[in-house]
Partner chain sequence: MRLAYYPGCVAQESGKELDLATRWVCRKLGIELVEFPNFSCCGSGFIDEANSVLNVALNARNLAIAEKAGLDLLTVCSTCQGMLTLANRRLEEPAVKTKVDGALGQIGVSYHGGTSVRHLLQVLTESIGPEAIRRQVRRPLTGLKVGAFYGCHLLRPAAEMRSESAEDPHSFEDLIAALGATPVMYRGRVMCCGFPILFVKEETANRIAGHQIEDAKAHGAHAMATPCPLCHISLDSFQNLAERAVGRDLDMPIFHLPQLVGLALGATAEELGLPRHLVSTDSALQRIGEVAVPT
Amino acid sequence: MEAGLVKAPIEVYRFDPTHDRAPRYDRFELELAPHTPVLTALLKIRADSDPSLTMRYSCRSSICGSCAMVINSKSRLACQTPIGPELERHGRIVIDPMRNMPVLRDLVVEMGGFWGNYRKLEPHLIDNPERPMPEGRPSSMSPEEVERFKETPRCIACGACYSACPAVEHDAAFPGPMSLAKLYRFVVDPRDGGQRERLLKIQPGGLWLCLRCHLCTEACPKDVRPSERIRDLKEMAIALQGATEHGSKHAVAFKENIRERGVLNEFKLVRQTYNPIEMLGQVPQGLKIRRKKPEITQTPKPIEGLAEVEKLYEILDDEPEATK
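Now the structure: this chain alone, the form being predicted on its own.
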């Protein structure tokens, strides 16, 4: 082995739905420099060992987003992931296609659902009569107005966040982190006339399936922080029409519930979230939980230092909405 090179065991997901009964992993062992990107390793495999290996890639510079895939169980860009740290952590590199999307062949997935959910959110400016567009072009914005976009203009629509999202895995109708981050970008755009309609359209279920796991933010190669923008959208939706369904009711109730005693009163939280008829459907699950955790029906005692908790709430209540 040449000096400075390392042995890189690489296992690549292989599957052609038109011919294969089940997926398999092909193993390759290469000698590469530790700084070598995973994409370069895959291209070397295709050039030297297996020309049938199928993948997407283009710019090789973390700009186009084409080479998003799952590398050692994490959704990321192959051109942006060096092999050295992966080998140190895992001893090998296992490469899979992105999750939550059907596999077309090997590492290439069908992204129709991803783009379909994005198009449903009408990702374009809607005319705002209070901010007319001169000569058919968008009006200019101040630096302060542009700053409200946060990190969303960085998004390259690679799909890594969608691949990492457990809410998408649970319900394919969930728009996905990228779409919701793009929605935020239009909701805060002062030139857009559809802010209210956009929020009302996405509110039922669409926002509240988000689990706040932050896996999308971890996966994002451009630090867009979609989970934070989804949080902002939730706050805007509640400010617009209040807590109207289970997700928003639960969020508001959770906040006030903790404020009372500094600790969650779980039994009360159920009553705050569901009406009496809906609570009947929760009885079987509640009985299971009670057997394992009988104290759940007891009212917890206030914690010591409750006054400090109240100070935190007062600070948050006084904080300007734009900075939350």
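Numbering follows the first chain given and starts at 1. The term rigid core refers to the most C-alpha atoms you can superpose between the two forms while keeping them within 1.5 Å. Being a predicted model, the structure only gives us computed values, none of them experimental. First, how it differs from the form predicted together with the partner chain.
- Once you line up the core between the two forms, the Cα of residue 24 stays within less than 2 Å of where it was.
- Residue displacement note: residue 274 has its CA displaced by under 2 Å between the two forms (rigid core superposed).
- Positional change of residue 11 between the two forms stays under 2 Å at the C-alpha, relative to the superposed core.
Next, give the form predicted together with the partner chain, keeping in mind that what was shown is the form predicted on its own.
Here we give the lone chain, stripped of any partners or molecules.
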């Protein structure tokens, strides 16, 4: 082996629905420098051993977003993932198509659902009558306003977050991290007139299905941090319209619950979140749990220093007198 090269066993998911009954993994053994990106390795396989290996790729510099795939079980860009650290950790490189999207062939997935969720959120500026675009001039935007976009303009819509997201995997009503990060980008845009409507629509539109597991933030190759922007959207939605969904009711109820004793009153929280009919539905499971854990219906002792907590709520959570 040439100096500085390492043996790279690569196993690639293969499936062509026109010939194959079931997917399989093809194994290739390459000798490459450790810094070689996975994309380069795959292109080498296409050039030297199997031109039928099918995938999407274009810029090879993590800006076009084409080559997102699952590499050693993590959703990421092939062009941005060097083989060395993967081999050190796993001894091999296993490549699968992105998750949460049907496979068209090999590593190419159908992204229609992903784009559809994005389009549904009306990703374009809506006229803002309170701040019309100045005729013949660019609009002005203060540094604070620019700052509010956070990292969202970096998004390249590669789909890695969508592939990594367990909420997308388990609930079709969740629009996915990328769509919500894009939505945030419009909500905070001072030129956009649709902020209110966007926030009103998104509470019942799946916002509260985010599990805040941060897998999207870890998957994102551009450090857009979608989970944090989803959190911001939740806070903005509550500020605008209060608690209207189970998710926002639960968040607000939790906040109020802690104010009373400084620690959680579990039973009360359930009552605060659900309406009486929903409460009835909870009874059988509640009883089942209570048999083993009687504390769930007991009221905990307040913490010492509760007055301090109460004061923090007064300062930071109660609306100022003027707006009451």
